[in-house]
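Just one chain is shown here, as structure tokens, and it is the form predicted alone.
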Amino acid sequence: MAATTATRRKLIEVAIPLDAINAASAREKSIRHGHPSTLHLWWARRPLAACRAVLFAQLVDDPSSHPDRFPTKEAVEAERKRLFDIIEELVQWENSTNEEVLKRARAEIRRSCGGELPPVYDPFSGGGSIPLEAQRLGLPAHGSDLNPVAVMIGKAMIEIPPRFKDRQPVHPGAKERTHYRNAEGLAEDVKYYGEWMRERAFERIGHLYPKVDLPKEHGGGKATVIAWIWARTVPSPDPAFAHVHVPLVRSFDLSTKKGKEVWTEPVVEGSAYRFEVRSTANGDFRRGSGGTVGRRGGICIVSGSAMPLKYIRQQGQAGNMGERLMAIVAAGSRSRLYLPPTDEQEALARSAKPESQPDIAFEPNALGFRIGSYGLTTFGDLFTDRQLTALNTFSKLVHEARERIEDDALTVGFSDDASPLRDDGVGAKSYAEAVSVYLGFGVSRLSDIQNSLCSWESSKTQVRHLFVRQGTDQNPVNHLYTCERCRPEARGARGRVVR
């Protein structure tokens, strides 16, 4: 006769405590300092509250499987309540990385699994949630993807800091602590070669983001510069006017914000037009609302006439589509600042020379991708020069920094082993390997707000990134030409260098 075995019920099978596990996954969302969502975009991430109280309960049992400890239904209810209270403690972001609260709860995973804490595996890691709250827990994680940016992901956050945990940074100069505990160290020297990155760019490049002279309503001086906001431009209709190149432009709004609302207004003087900044503030009053192109076309601001979405498509797959700046935004001492477009601005950003442009053509007909409707084929097309020319510095500093990384960690007494990263090494060479994932992570995530398919969101007075859903409508036409942000040396590798 075959051996059974007798099954035990789980505490997510009966029932966990959904209100604070919810409360904690919603709060999580507002949480961005030292939240892995920073690390790199990836969709659908899992709330990691979340994840670790699911992991927690499907691996405990419920009191109702031990009749011999719990007899009675009050001893049950009792138990379960000990159980939901750990899980509510558990789920606090603040007692992500709190050991005694997370040995409570491995404790009570080993009692009901034969005293071993069991491997995880998720076939389809993603942003890689699963694998790390089990990490978290104490359970061997293990994870995969067909995706290799989600495979990148998660060896960021789950393979490559215990490797060289509690180590002291390789970087030079006076180190902020004696004792590094984890990837404390790890992550200051990704803090100190992303600033190194940083400084080394605005060597090269400052010049092409320059600051901006400021008006003497707004103090005069000069300003450091938030965004270049541009507009796509085509051909007039109008045979009178084909020579003049008009804006197709969604949305004239620089701020919707309630009593400071502030947009740019094209001016036209016969076959000819000029952007000026406008305001509430200053006593302005808009005449009209909305931009100069829809979903079913546009219309030109010069002639009046109107321009049919072939007839845009048409142009921009005769190459005619252009682009022209329209408003400047600069930091003030406490709020934006607004300005017009000037020629030397606009003269300079057209003046960059990068050096290389990836082209490799896209799929013309992606589900969701529609920008091969409008000219733009390769990669390259979706990047400005100066944004090119900003994006292969950094991916050039990015070779230079493991460079450095490795002498630096050889002088501090890392092994001199050549094994690299993938083969499992521990030596300088692979350290130098694990800060430059991060960093490389920092251009990535610099390609995705520094691009010409990037929008200026009004309400919030600042970059869209481009990639806000998985399934995003890319189409040019539905976003400013925008938007060129900071100059090199105002936001690290790990920040957003836009444009």
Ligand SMILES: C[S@@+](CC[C@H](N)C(=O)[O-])C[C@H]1O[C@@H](n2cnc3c(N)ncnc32)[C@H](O)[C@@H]1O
Second form
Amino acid sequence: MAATTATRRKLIEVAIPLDAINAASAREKSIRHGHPSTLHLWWARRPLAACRAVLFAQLVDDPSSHPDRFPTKEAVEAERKRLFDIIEELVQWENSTNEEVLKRARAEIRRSCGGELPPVYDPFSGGGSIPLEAQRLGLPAHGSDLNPVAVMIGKAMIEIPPRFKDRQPVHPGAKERTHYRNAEGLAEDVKYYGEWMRERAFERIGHLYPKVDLPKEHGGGKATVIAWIWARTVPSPDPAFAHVHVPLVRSFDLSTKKGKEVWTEPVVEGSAYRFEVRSTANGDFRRGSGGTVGRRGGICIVSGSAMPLKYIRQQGQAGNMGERLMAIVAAGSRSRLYLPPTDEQEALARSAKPESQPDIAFEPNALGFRIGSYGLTTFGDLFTDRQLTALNTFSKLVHEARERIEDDALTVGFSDDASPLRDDGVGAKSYAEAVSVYLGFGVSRLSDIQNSLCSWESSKTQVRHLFVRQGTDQNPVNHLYTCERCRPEARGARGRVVR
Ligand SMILES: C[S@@+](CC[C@H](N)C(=O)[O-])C[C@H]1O[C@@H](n2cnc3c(N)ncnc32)[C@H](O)[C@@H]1O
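Next up, the form predicted in complex with this ligand in place of the form predicted alone?
The next block holds the full complex; its first chain is the one shown before.
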């Protein structure tokens, strides 16, 4: 005997309020504060509004499935309109934590799912948008991914916060409050121990990041450095100047802000050269934003000889690539200040001696990963010694912070259950591991804007992080000289190396 199953059409199979979902998804792109995307970089994130709406519309029955309750076309349309209204409210960013709106949505899902809130599983969960929104809707949420970074993001967003829900922070001096809602206590601890790490790091390596002396025209005194802008160099291809390392720079622009253009200019004197900072505001003449190298090769600024890419790659592979400080960007009272390099600043950067260097080799044939042809073959090669020193310091501090957090958690009454976070522990040890996941994310994010392939975005006058796109175009030529190819939408914004 053939078995028949009565299937009910779900709302998503008939109609959803696309305009409202699109508008909320587009708006979400400009939201930074409190948005999970700021936790850690992930590339293919789906808008939360769209995930929320799609989950809801997949679970809620279309009214046409219930002719007993909605016998006429008008009744069906009126009910659909009511469900659309719920979605339109649900997708608003401000309602992401609005319990009243969420409760109404949950009640609708229950009504269509036999009184249950069914589980959701996203096997390719990436940035975790789907499990996160499922959890918000009260559905038991599960996710998995091939990439361990994505898995960690999922855990940090979905698994860890509920485990330590409504708990007081454990850090010393935490304010006595009657109630910490959801992850407020956890978040406060992340902030506290993050600041503790920054202070300790400053004590240990602050001398490698000195303030810069301001010349009289900038009012004298000292200013905090925002970026040291370097050029990679290779020996001049002209045998007469082979002892001179010449810069490989796609553009010398430092700021392309209209009317306030600033650039660094190499001034060649015989076989030597120095960098000076010029600006249209000072009446300097701007010859264009060209540099010394393009996609096919470059020109030696000292001899005028051509430097084919093949030559540059050979020099890189032979370990002959160097670097030269081109400019310093400092924080002025109202705007950025651009200063020429000094020997002291350059020498100080070179004086850093990292305790360790990751010597793991890249997969040489990874798609789009072409830095090997320039002699960069290990992860350690992606960082300058000063950057490695800073990253080593912060990484060590995550471990030190974890020990402190465990002690502090025991002091405020967490259990001494030794089960780790991965085994569903809820004691002091597990809590310390939980906080350090977020602290570790901070260090990971730092490495994305603190490596020798990062560039300076002259249109925005800020450092551009390296992994703009996932797994493609990680070609140091682009990053050494420009980031145009790796972010086509930013064409025209030229970058230089920042360390
Ligand atoms: C487009 S993203 C997923 C987006 C995600 N569903 C969201 O809503 O944000 C695709 C994900 O699939 C993961 N992936 C690719 N192949 C996989 C495999 N064989 N097993 C598990 N995950 C895989 C990738 O690491 C990536 O995170």
